[in-house]
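Quick heads-up: it's one chain on its own, the form predicted alone, in C-alpha cells.
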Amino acid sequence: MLSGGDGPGAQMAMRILTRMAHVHAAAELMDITGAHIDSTIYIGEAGLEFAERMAGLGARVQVPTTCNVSGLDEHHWQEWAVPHDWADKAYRQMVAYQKMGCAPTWTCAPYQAEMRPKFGEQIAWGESNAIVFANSVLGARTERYPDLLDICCAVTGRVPAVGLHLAENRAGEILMRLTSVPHSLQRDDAFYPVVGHLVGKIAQDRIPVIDGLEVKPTEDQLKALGAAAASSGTVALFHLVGVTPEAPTLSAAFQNRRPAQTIDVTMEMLRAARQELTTAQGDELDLVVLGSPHFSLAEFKQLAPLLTGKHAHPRVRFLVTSSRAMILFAKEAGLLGALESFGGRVTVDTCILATPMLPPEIKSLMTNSGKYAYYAPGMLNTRVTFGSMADCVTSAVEGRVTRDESLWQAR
C-alpha cells in the first residue's frame, strides 16, 4: 500500500497510519474486522476536503464500516434552522464517505445495528460512546480513534498494535465501590448517567472498575453509563464486576493486580454529580430532547406508554434523536403514533450537538442524557436540566421543569 500498488487513496491512508503508528511507538500493525467512522460529521472545510480527496483518489474501505452521525438530517433538515450552505457541505461529506464504501447508518450507536462486533474482535471505532460500549459491554477491542485516522484504518484494514487492542492494557486501574445505594435507585434509568458522569470525572483516562452493583442493568442503562463517563472523562473502557465480559470477578477485572486507588461512591457523591448535570435555574423550559446516544427500539417501547393520552405544552418542543434503522423498527412496531399525537418530533442521521438545527430562541432544555447535559451548555449555549425520561415527559406536559426527587433522597 505504501508503494502505491493498491492505488493512491490506499497509499495516502497507509502513509498516515504508519506515521501515527510511529508516534505511538507501535511495534507492528494488526488486522481489524470492522470500523466506525466519526469523521463523517461535517464541522468545517478541512474535514470535507479530506473526505473528498480520499474518495477522489479511489480509497475504499477494506472491512465492514459504519458511519457515525452526519452534519444534518438528510431528509428533514429544512424543518429546522440549518443554514443551506451548511446542509450542502454536510451532504457532500456524507456522499464522500459512501463513495468509499461506508454503510450509511448515520448513528452514534452502531452497536444497535447488524454490524455489531463480538467479544475479542479487533476493530477501529470512533465516537466516544461507541468506543466505550464496544470495549466495555461487547468486549471488542478498539483504541480511541480520532477523526480522519478512523477512515485510514478502515481503508487499510489495519491498526497500530497498541493500547486497548492488547489484553495487558485492559486491566482495571481504579476501583470505585458503590456503598449504600438503594436497589430502587440502582434499577432506575436515571441512575446510570449520573454514576457514569461521576466515574468519568474521577477516572479521567484511567480504566475504572465499578463494584457493588446489585441489579442487572439493561443494555441501554450500560449505554448511558458509558456515554456519560466518556463525556466527563475520557473513559474508553470500564469494568462492571459481575456484568461486563472481562469482569466476572473483581480480581479478573484487575487481571490479579492491585488497584492504584480505591474510592467509595456514596449517595452524597451521587447527588452532587446529579446536580452538576443541571445548569438551568428556575423552571423555564423550551425544549425536551431525548436520544444521546441515539434512541433504541427498547427506549421507544418505554417512551410510548408515557406519552399516550397526553400532549406537550404549546410552549415546549419535544424531540427524539435516533437512527434510520431504529425509526423504521419503531414505526413497524406502531410506536411512533403516540409520539406524533403527543406533539413530539423525531430527527435522524444527526443530533443537536452535531448540526446547527436549533433556533436561537431555544435557551433552556431538559434531557435524560448525561452526554447532552454535559455538552449542551458549552456547545449550544443553552441551560440544561437533567431528569428521568418520566420527568422529561411530565415537564413537557406542564410546560415547566418538574422532577421527582424521591429516589435521590435516601440516606
The other form holds:
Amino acid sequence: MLSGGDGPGAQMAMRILTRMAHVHAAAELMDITGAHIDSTIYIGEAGLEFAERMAGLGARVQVPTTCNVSGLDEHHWQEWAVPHDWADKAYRQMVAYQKMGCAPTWTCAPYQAEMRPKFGEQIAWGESNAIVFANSVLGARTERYPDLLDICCAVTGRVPAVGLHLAENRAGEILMRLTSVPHSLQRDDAFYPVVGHLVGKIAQDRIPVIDGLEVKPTEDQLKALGAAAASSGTVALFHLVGVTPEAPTLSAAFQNRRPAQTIDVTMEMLRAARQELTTAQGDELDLVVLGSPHFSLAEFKQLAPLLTGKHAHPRVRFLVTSSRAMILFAKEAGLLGALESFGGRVTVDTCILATPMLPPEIKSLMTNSGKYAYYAPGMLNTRVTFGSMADCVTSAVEGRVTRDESLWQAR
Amino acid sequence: MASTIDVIRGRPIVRGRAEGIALVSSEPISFWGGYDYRTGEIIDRRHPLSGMRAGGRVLAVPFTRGSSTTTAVLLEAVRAGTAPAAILTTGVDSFFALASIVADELYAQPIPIVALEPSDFARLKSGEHLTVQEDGTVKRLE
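I've shown you the form predicted alone. Could you give me the structure of the form predicted together with its partner chain?
Up next: the whole complex, starting with the chain shown before.
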C-alpha cells in the first residue's frame, strides 16, 4: 500500500497512518473491522480539499464505515439560516466521503442504529461521544481517532496497535465514588450529563472508574454521561462498576491495580458542576434544543408524552436533532405527531454546532445535553441553560427558563 | 540582541524550526469550539487563554481535550495562515501531530510539535521569546 500498489489514495492514507504510528512509537499496525468518520463535518476549505484529494486519488474504505454528522441537513437546510456557499461546500464534502464508500448515516450516535460494534471488536472511530460510548458501554476498542486520521484507517483497514486497542491500557486510573447521591436523583436524566461534566473535568485524560451508582442507568443516560465527560475532559473510556462490561467489579475495572487518586463526589460538587453548564443569568429563552448526541428512539418515546396537549410559546423555537434513520423509526412508531402539534421541529444529518443554521436573533438557548451546554457559549456565542428534558418542555411552553430544583437540593 | 536564558531538550513529534512569542497555559484545549481559525483567536470562554490570539505564537498547552475535530480546525488554521508557529505539549498529543502531518501532505507546511517533560513545560512563561529547533530543542530568550 505504501509503495502505491493499491493506488495513490490508499498510498496517501498509508503514508499518514505510518507517520502517526511512528509518533505513537507503535510496534505494529493491526486490522480493524469497522470505522466511523468524523472528518465528514465541514469546517472549512482545508478539510474539503483533503476529502476531495483522497476521493479523487481513488481512496476507498476497506471496512464497513459510517459517517458522523455532516455540515448540512441535506434536504432541509433551506428552512434555516445556512448560507448557500456553506451548503455547497458542506455538500461537496458529503459527496467526497460517499465516493470513498462511507455509508451516508450522518449521525454522531451510530451505535444506536447504524453500527453497533461487539464486545472486544477493534474499530477506528472518530467523534468523542461515539468513541467513549463504543469503548465504555459496548466494550469495543478504539483510540480517540481525530478527524483526518479516521478516514486513513478506514481506507487502509489498519490502525497503530497502541492505546485503548490493547487490553492492558484499558484499566481504570482514578476512582470517583458517589457517596451521598439520592436514588431519586440517580434515576433522573439530568444527573448523567452533570456527573459526566464533573467526571471529565476531574479525570481529564485519565480513565475514570465510577462507583456507587445504585440504579441501573438506561443506554441514553450512559450516552449522556459519556458525551459530557468527553466535552469537559478527554475521556475516551470510563468504567461504571456493576454496569459497563469491563467493570463487573471494582477490582476488575482497575485490572487489580490501585487507583492513582480517589475522589468522593458530593452533592455540593454535583451542584457546582450543574451550575457550570449554565451561563445564562436571566430567564429569557429563544430556543430549546434536544439531541446531542443525536436523539434516540427511546428519547422520542420519553419526549412524546411530555408534549401531548401542549404548545410551545410563540416566542420560543423547539428543536430536536437526530439522524435520518432514527426519524424514520420515530415516524413509524407514531412519535413525531406530538412534536409537530407542539410546534417543534426536527433537524437531521447535522446539529446546531456543526452547521450555521441558527439565525442571529437566537441568543438564549436551553438544552438537556451536557455537550450542547458545554460548547454553545463559545461556538454559537449564545447564553445557555442546562435542564432536564421535562424542564426544557416546561420552559418552552412558558416562554421563559424554569427548572425544577427539588432533586438537586439534597445535602 | 536577545540572549538565551534557558535551553530545554524536548522530543520532536513533528520536526521543524520556528520562533515566536510564547502563549502558555497549563489547561488543555479543544480547538473545536476553542479556536477560531479565521482569526487565530482562542474562543473557549472557559479557557484561561480565551480572547488571546495564537496565530504566529508558540502555543504551549499540555494536551488537547474533548472533540476529535481539533485536528481539522488546526489544519484550517494552517491553510488560513492563522496557526501557531509551533506547539509545545507535555505528552505526545496525537491530534496536534496529525494536523501537522496532514498540513505537510497537503500544503508542505508542517507545524513543529515538540513534547516536553512536565517540569520543563512548567518553566515556560507567556510573553517570552522561544525558538524551536529541528531536534526538539527549545530555547527561551530574554
